[in-house]
Structures are given as structure tokens and as C-alpha cells.
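Here you get one chain, nothing else, as C-alpha cells; it is the form predicted on its own.
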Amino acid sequence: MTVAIVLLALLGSAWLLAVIEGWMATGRLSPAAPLFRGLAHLGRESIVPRSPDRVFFEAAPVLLLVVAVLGMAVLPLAPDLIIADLGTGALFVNAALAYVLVAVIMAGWGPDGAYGMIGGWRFLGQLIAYSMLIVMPITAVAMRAESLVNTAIVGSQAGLWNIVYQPLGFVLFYIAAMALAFRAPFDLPSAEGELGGGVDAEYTGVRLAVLRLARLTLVVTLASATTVFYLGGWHGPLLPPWAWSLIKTLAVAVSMLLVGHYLPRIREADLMRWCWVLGIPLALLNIIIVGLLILVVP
């Protein structure tokens, strides 16, 4: 019964994703949308390129949504509502998210387009650079909870959210969780500006569909991510806690969108730079700066 709530409410936030994503592309906003560009993609022919490495190029797209399914699944909606309450449940969202860069790769290999792979490539420094982003901000979060498991870092967070405690800590997640889910401005592994879509090219059909609820399917994953690590996870007034959870992670969800929406794309010197030169450092700051408040503050 939990794992069919939680999924329901993936696909959910998914297709909610979808909605404002069509909005935002045309200025209409049709809740049926999402429904009929999924039929549109059933209904075409999935084209396959002339020469790809077949087992990649099937499987990428399905090993993205696996991984997003499975980052979710140890991510709290409630107390009692969580697929796997893993003791070291944030470490396995790191490491789940990790093969976020092979699905990556492989769709960008797998076609044998210059495009795709090009824009796998991207996507690998990118993710190498942002990953300490990832799992840096998760050490100082734990630091304070003093557990990995997912429902006791909600916990922790009952008198004083996060996003209070370590705020630093917060932007630098928020930013690198934009970048593994290639959201612009961070969308340089499927820029089709520059790259006809990169990664997404090659792809038509069914293979595109699944592709595309995939990285939508990220965003919910990752917005949830923030939500338990930062936000207080189910924490609020009047409402149930599976509702304070819902609308947390809807908004940062929607957040990632609109932000994408109105700043450019940042090249791909200038991402790997600021990483190396900034965001980690800031990174290494904030763990201490955790550390000196849990020594000093009761």
C-alpha cells in the first residue's frame, strides 16, 4: 500500500511538472496536456539511428526513471510513509543518484550521434564537479541529525528547519541538484540551442516519452530530496504531514522550472569553474561552520 501511494504521488507531482512545464513553453495551461503529448509520443514510430550500440540506447531511458523511482524510496512523505527507512538512507540517495550520470552517458553514447554524445560528455564533468555538491551539504545535514536515516533528519528538524540551521548549505544543494537534473540554466548535456537536444535527439516515439517522465521524475525526487534534508520534510501546522510534504516538494519543484525559465545558460567553462573554484570550498565552509554551531549551541 506504500509503495503504490508514493509512486501515485510521483506520477502526480510528475504530470503537475508537465502542466506548468507546457505553460511555461506556450502560455496555455491545460491539465490534459501532459495526456495527449504521451498519446502524441505512443502513437509515433520510434525511430532507431543506423548504427547504435542497441543495448545502451534501450536502456538508458528506462535506468533514468529507475533511478529517480528508487532515489524516492527512501525519502519520507509522513512518520509511517516511506517505501524503505534505510539507516543510512542518505547515503543511498547520493549513491542512487550517482547512476543518473550512466543513464546519461548511455543515452548519449548508445544513439552514435555526434549530438548525444557530445552532450554526454558535458554531462559527465558537470556531474563530477556538482556531485560534491550533493554530498557535502548531505554531511553537514546528518552532522546535525546525527543519523543517515531520512526519518530522523525530518526529525531533527522539528524545532528549527535546515534551511535556518545551515542555510549555505541549502543553496549550494538547491544549485547542484538543478545540475544533475540538467535543468537550465544547467541544461547543457541536452542544449537545443546548441546541440538539437543533445542526449534527447536520437530518441522518438515511446523511448522519448519514458525519457522525458524520467527527468521529470528526477526533479520530483530531488525536490523531495531538499524537502527532507532542508524544508522539515512533513513538518507544518493544521495540515496532514503527508500534505506539508506534498507542497514542499511541489514547490521546489516548480521553483527549479521557473528559475530555469528566466536565466541563461551558463557555459560550460564557467559551471565547471564556479564548482571547482567556489561551490566547494563554500561546501567545506558550511561543514565547519555546522560543526562550530553543534559544539557551541546546546
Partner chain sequence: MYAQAFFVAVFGLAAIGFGVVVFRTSSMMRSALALLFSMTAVGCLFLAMQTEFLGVLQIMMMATEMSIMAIFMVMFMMDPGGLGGMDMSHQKRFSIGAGVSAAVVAIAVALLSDWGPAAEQVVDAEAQTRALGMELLGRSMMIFETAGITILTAMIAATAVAIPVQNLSSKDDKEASE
Second form
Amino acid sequence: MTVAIVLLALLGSAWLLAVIEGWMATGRLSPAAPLFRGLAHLGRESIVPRSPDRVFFEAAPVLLLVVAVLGMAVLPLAPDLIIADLGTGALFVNAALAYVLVAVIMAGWGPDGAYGMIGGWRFLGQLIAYSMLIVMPITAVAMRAESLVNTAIVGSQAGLWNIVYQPLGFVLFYIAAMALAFRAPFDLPSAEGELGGGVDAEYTGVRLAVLRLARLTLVVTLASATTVFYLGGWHGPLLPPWAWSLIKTLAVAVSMLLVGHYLPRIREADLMRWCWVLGIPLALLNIIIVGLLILVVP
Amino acid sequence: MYAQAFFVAVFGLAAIGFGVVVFRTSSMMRSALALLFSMTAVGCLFLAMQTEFLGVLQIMMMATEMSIMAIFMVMFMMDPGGLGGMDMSHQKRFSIGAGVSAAVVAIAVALLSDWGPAAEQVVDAEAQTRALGMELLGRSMMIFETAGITILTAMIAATAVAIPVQNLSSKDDKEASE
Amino acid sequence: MTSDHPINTTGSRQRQTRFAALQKWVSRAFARDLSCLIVPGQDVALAHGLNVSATGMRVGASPRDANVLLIVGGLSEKMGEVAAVLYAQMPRPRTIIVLGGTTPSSLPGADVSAGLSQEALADAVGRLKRALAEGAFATSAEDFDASVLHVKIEYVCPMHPEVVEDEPGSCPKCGMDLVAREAGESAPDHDHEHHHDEHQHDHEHQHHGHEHEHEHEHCHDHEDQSHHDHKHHSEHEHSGHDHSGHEHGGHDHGGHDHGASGFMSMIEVTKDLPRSADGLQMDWLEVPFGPVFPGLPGGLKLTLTLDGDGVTEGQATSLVGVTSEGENIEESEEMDAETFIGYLSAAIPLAPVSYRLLVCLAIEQAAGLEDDSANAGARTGALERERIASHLGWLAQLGRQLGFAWLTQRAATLQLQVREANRDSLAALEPALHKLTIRLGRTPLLKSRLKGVGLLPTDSFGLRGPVARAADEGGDAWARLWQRLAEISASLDLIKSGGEPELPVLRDVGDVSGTGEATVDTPRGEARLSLKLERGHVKSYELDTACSQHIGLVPKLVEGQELGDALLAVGSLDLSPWEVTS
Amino acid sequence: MSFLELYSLLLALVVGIVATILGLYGFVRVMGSARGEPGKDVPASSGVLSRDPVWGRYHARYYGYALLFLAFDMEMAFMYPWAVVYKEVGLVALYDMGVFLAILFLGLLYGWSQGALRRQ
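Same protein, the form predicted together with its partner chain this time rather than the form predicted on its own?
What follows is the whole complex; the chain from before opens it.
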């Protein structure tokens, strides 16, 4: 039951994001367009590039979807609306999302095309940049909650959301999450203007449908993680807990989509340099500030 | 209990299976990612044995570390796509010998050690993590800090070996002009 | 106007009997989900005043992502081949719309053809939708084939590049299995190969560490190999290896057991290869960007040799360039003054007004007419209006390249409005243009993205137009952006103080003879035209454009840059491949 | 629910998703498969048919970062258990991790000074 509800919420959110994406591209709000698009993908040819690494090519979209859903599975929508409330939930989110990298590299390498391969390796560089900015802010969140259990992390924010308690961590995590979802302005691996679609480029038909669903799901999962770690999860007045979770998640997801609309793509060199020279010291500073706050403020 | 033993066996065999693929393919990418999934299977094995923190940590870290290994393999090995079907192995007799003897030793250790009574009840994952933390900050603090020094040494060594000595001032000028 | 063919699109499905109801739904979905790939490019469609997204079609990034091949205007033979390749790579069901031209011979007949206007496009899309909804699963479709898609398969030994056989088998030298390779006509142009040799030569000069033997090998190799073998560096690796490696058993990974001591030494194997700045040698890859690429103007083919994601060398060629000289024209075709104006302005769709004006001025001078002060204001107005539209088109192109969707949409909308606006409506657009400028100044990341990219070498010559004017302000992509933005507002001021923009019309020159020369500051820089008129007919002409000069800057701009920076550097020049004379 | 049951649930979720996708693929295949036509299966590269394989030795320019990253990634193994007990242990934990992070930061500074933190 819980599984069905969470999966439905995930699908519904992905659909909403697809509608918003369409609105940003065409200026029209068409609720049916994603459904038609999905259906049309089923009818189209799904081309397999000649002599590729077929295993990688086939596995990549499936792996991406699987890890996005697994990440969501350990994030709570309400105190008891969670598929698996693991003892190391916060770490598990990280672990699942680390395989986004594997999927992207596979998708890039598989078809034996230059654009895709460059895109895949670019994403590895991107991971090296953003990864610490996912991991370190979560550590600070765990410090406050004294637990890696995601429901406990939400519980620890009952009085004060983490976005207020550790705003620095939130900003770093939010940026890193966008980089993880490789959406604009961090769409280096799938850049249309630089790589003609990059890692996405060789997928057509039903495989493309799976890939697109996976990428949208990934955004929802990351938005949900942001909600759980920083926006107080299900906490909120009046509305039922699941509604608050959903509203916050969708708001974060839509904001991630919108930000990319108004920004040019970041330079790879800048991304790496800023993340390491600025981001990691700030993340460490965040840990120290939170550490002091915990000791000073009872 | 039997289900647990079954999954331990499945993931163990998966780890070995992927491990075999590492050496049976001529593509560096396949080889690297097979090693990755072998490690992932080991992580799942840990999960099946209810050591959650260790398992999840293994699953998480191997994804990134093995991918970085993959790029280094693609950088430095001939024909990383395995297009020529070249056999990249060498010193076969020696390595087979070393492999077999290591396996024999490992199996011998596994069979001959006294593992003590099987744990009937395992504390839950949260308590495990907590216990690990207390251990790190208590008895094993020196190990913990030594690990830090080891990592520092590794960082310095890697940087010193890999980063070409360049005229830093000219590079800085270039960056300043950008 | 109507389609001559049944929708030839389709037919990926053989079994029509099963799932008939579902197929009906899927067909309807096809009609609701159109994604087009524009040939030659989105910039050309915009310059023609086409608003593709207003018809409900998305614009796809690659043939894989598209199901409508939208051909805008007539295509050159080379572009026809490109269109055939793109069409072949689109997943079925796929369709072709041809606007204002004939279907290239390399493609099957257009599903819908129409005139070159927004109304015609909307009408064509409507017809296409109906046809798709009805006939998407027709079984009558035939396989698409074109000569450009064919290659000969040959078999080579991975160790001995000189062993090339027609059939599979094993290498007579080492016994390894031969590897299939496709030899033959893949690249549609052969122009760049001459340059290629030069570049390699340059390259050798940069790397003094090379041994002499290497240079010899290199040239030899290059002649021997198919010119299309883009992986020449790795081949090279093998031949170098071949040369010195037989004594060292360790080099040969040909399936032999090397014994206990035979480590292969990468240092040994790669010592003769060209090195990157950090001293590492990798396989270099020659990758085409364009002619139909979202990040570059349509028709411009940029070929980059990549070392990882860094560019080691690159050069741009145009597949759609205009001929720079015409001699004895009337022998082949009747070229009276009006025809010539039409020919040149149609050949340059990104700046037709400027070239119309250029020809008018040149012919009028040849005819000995005085400068016409009555028309000057109107002509300047038209020229400046085109400058604004063209710069907006460049901004939209920049947005596409940078994934900056807001800029693309905003600039494209404004360009469509400016294109045929009169003086009053231009004045009404001024606040919007001003706002765009302010907005760009405030956009985070934009400055760090553009600053220092595409820096021209100080000894660059032959610069014209905005590129030349921005050279004093820093000479990078950032300076060029602000130069163009400044020119937009300067042009607006000119239009406000000048006359109502009007398309330049040739004054009556009669059947005069003479020679004339004119210069017009087109949006991309000065263009010069000198022509010879004989009894009212253009006998010969010589055209010199800014882009012909600028395209030569590309190799220097991209060398040593990161891929994204290299593309941005090329994009910031605002090269119009149509104005590259051949 | 015991933890083993949770793991099985997650495993079932994975199997379920994969099975759904495979079912979808199978269904699409029944409707018809892709036609093999010349040129279609060559990776798209903006209108030029480039058939040459690209799987070569790739020059990743970020290897300086990658080496430092490996070390930082390792450190996370210690960070999480530490974070969980931090509040309980208090000041000692802060000192302890402070020293550990300072050591790591030293490594970062060394790498930076040697030019590891840039595109090579």
C-alpha cells in the first residue's frame, strides 16, 4: 500500500515536472502533452547503435530509474508513509544516487559516439565537484538529528527547520543536488548546444521514454531529499503531513527546473574550481558552525 | 534464516561472477564496471548479513571510486574499448599461482578459525552506527587519527607523483587574465 | 502544395492486425508530439521569420530527438547529403516538410511542402498532423537509402595497419583476427584535408621532443591511410610500435604469453606521440560539430580534434557559402541587375537586406548615378533594422549554445518582431530591448562563462564589424556580447533619427555598362562588392565579406581550449556560413 | 518490520521496476521492431556520418581533482558515525574531528599549492 502511494506520488510529480518543462519550452501549459509524448515514444523505433557496448547501452536508463526510485524509497512523505525507514537512510540516499554517475557513464560509453562519451566523462568530473557538497552538508544534518534515520532527521526539525538552522548547508546542498540531476545550468553531460544532447543523444523510442522518466524522477527524489533534510519534511500547520511533504517537494523541484531556465550553462573548469576552492571549505565551515551551535545552544 | 543464507550465497556468487568478468573481458570499461558491481554485490552481502552501515558505505563509496578507476584505466590502458580484442593479461603463470594460493589461504582461514557462536540477535542499524561512532571516538581514536595521517600521505604522494611540475607563476598569470 | 506521396514515414511496424486500437491511439500521439530538426538551422528559420514553436512543434537537438525534418529554403548539394544523413538517423515514423524549395534529390519526396512563411508553415504542420494521425502505421513504407550512406567494409589488422583485406580472416603477419572497418565516403566534403596536413605540420613544430623518425612515420602513415580515418593518432601508435617494438616481447599483446618479466611499458609505446600541455599522450579524436548542430549556425561545419575534452586543433568550413567571384556570367544564365540582386540576397538568408543594398549601391555606382539622398534614410533604416534583428538572432544562438533558454526565447521573439517593424513599432520595442540588455548584465554566471573566452591573438588581422570593434574592449566573447548590445541601441537611435526603413530598391539604371564598387557595413562587418555591368547585365563580380576573413581565425581561437569554450569562441564570432565565400 | 524485511522490500522494488521496464520493452517489440536501414545505427553527429570508433584513451583533465577526491571520499567513512554520536560525546568529538579535518585540509592545501586544483 505504502509502496503504491509513494510510487504514485513519484509518477504524479514527474508528470507535473514534465508539464512545467513543456511550458518553459513552448510557453503553453498542456497537461496532456507528457502523456502523448510518452505514448508516442512507445510507437517510435528504438534504435540501437551499431556495435555498441549493448549491455551498457541497455542498462543505463534502467539503472538510472532504479536508483532514483530507490532514493525516494527511503525518504518519508509522512511519519508512516515511507517504503523503507532504514537505520542509515541518509547514507542510503547518497549510496543510491552515487549510481547516477555509473548510469551516466554507461549511457555515454555504450553507443560509441563522441558526443555521448565526452558527456559521460564530463559527468564524472562534475561528480568530483559536487559530491562532497552533498555528503558534507548531510553530515551536518545528521549531527543535529543524532541519527541517520530519515524520519528522525525530520523529527529533529520540529521546532526549527534546518534551512534556518544551517542555511549555508542548504545552499550548498541545493546547488549540488541540481548538479547531480544534471539539469541546466549544470547540464554539462547532456548539453544540447555543446554536445547535441550528449549522453541522452542516442536514446530513442521506448528507451528514451524510460530515460526521460528516470531523469524527472531523479529531480523529484532530490527535491524530496532537500525537503527531508532542510525544509522540515512533513512539518507544517493545518494540512495533513503528506500534503506538506508533497507541496515542499514539488516547490523545490519546480524551482530547480526554473533556475536553469534563467541561467547559462556553467563552465566545467569554473564548476570544479568553485566547488573545491570555495565549496568544500564552506561545507567544512558549516560543519564547524553546526557543531558549535549544538554545543552552545542546548 | 534460510532466506538470509540464500541471499548471502546469491550476492557472494554475484560478487565472484562479476570478479570473473573483470578478467574475461578485453574492454577496460567493462572490466572496471564489473569490478564496481562486484564490490556492490559485496555491499549487498553485508546488508544480507545485517551490517547495514558497512554495506551501504561499501555500496556508496565503490560507485565513485571504481568510476574514477575506470577513467584512469581509460586514460592509461591501450585500446580501452577492447575493439582490437587484445589480451591485456600478462605474467599468467605467476598470477594464477598467486591467485590460487591466496584463495587456499583465505578458505583455510575461514574454515579453521574459531568464529565463536553465531549471533542470535543483531542490534539494529542505528545502534550499530552509534556503536561505531563511540568506538571511533573512544578506544580507536588513535586508529582514526592515524587513518587521517595515512590519507594525508596518500594525497601528498598522489599529487607529487601525478601533477606535472609547471611554472606556476605563468599559470597564475593566465588565470588572472581570464 | 499538397503532398504527392502517402506518408512515407512510417512503416516501422509490420503487424497491423494486432493492437489496432492501441495503434490508433499511438498515431494520435504522434500527431500531438512533433519535434522538428531544422535544416540548415534554427538561425535560418528565425531569419526567415518562422516561429516554429508557435506551431506547436518542439525543436529537437539531434536527429534522434526529432520526427520532422524541416527543410527551410533551397539546399546546396552538400547540405542535401547532410539532410539525407540526418533523415536516415531519425527514428520512424519520420516526416519531411519542405518550405520554399525543392526536395533534395537525396531524400524521399516531402510529405508536405509549402511556401516560406509562417502561415504556410502552420498550414503544413496541420496537414502533417492529419496525415500522421491517419497513416502513421502504413505498411507500404520502403527502406530509405542514399548513396551518401554507403560504405565499403574492409578488414584490417589491429597491429599492422598496412594489412587491409576485403574479407574477414586472420592477419598474415601475426595471425590475429582482422577487424572490420568501414572505409570510404563518410565525410561530405574534402576541402579540409589540405589544411589538415598543414596542421599536423604545425603540430610537429610545437613538439620539439619528437624524434625525426616519428615525423617520417607520420607522413607516411597519413598518405597510406584513408583520409577519413579519424583516429590517425592511434593508428600511429601502432605503427610506431611496429617499428621499434618487435625486439621487445612486452609490447605485443597479440595474445601471446609474455612470460614472467614482460610488463608492457606505456612509456616505451607512447614516446613518439604528440603530447598535451601536461605531458600526457592520449588518442586524439576528430569530431564534427555541425553542419546541423544546435550550438552553431546552420551550415557551418566545425571539425575539432579533441584530446579528451580539450581541443588540439580545429577548423571551420562552410557548406553553404556564396561564390565570391563570377566571370562571364551571362554565358550560363541571364543575370540582369534585378536577378543578381535576388540571387545574392537569397544566397545570404541571414542578412538579405544588407546584400541587397550592397548590390544596389554597386550597380548604381556602375551606372554612374549620384548618391541618392532621398532614399538614403530609408536604406539606412532598413540596414540598421536588419542589424538589430541579426544581433538578436545571434543572441538567440548564444542562448542555444549556452543552454540559456530564457535568452533564446526572448531574443527570438524580439527578432521576429523587429524583422519587419516600422519606425514606430521599433520605437515601441526600445524599452524591451533595453530591458534585455539590463537583464543580461545582471545574469549570474554569464560573465564568468564569457570573460576570457575566444580571446583573439593580438596580431589578428582582417577583423571587421563587431568583432573588430570589440577587439579594443578586451577582444573576448564578453566584449563581443556588449559590443553587439551597444550596436543594437545605436542602431535604434539611427532609425529614430533617420527615415522609415524600406527595402532598398534598385533605381532605374537602364542598359548601361561600367564598373562599380560598394561597401556596406553588414551586421557582421564590412562587405565589399565590385562588379562589371554590361548593357544592364552583371558580367562579373567580386565579393569580399567579413565572415570569409573571420572563419580563418577559428583554428587559433579553438586551439588548446576546453570544448565548451572553443564552441563559444567560434559562436562569438557570429560566423555566417552563407557569407563565407568560396 | 525488521531490517531484513526492509532490504527484501527494496530488492523487490528493484526487481519490480526492472520487470516493468522489460515488460514495456517486450510489449513495444510485439508492436514491431526497428527497421535496419543504412546509416540509421551510426551514432548521430550533426549530419556527418562518422563511423569511426571513439573508444580511445580519453584525456580527462580533472585527474588532479580526482586524486584528492579519492582521499576525501575515504574520509566520509568516518564522518557519518562521528556525526551520529557528536551531540552525545560533545567537545571531545569536536576536537577529534577538528584534528582529522585539519589534517585533510592540509592535504587539500598542498594539492592546491601544487596545481592539482585546476584543469590540467
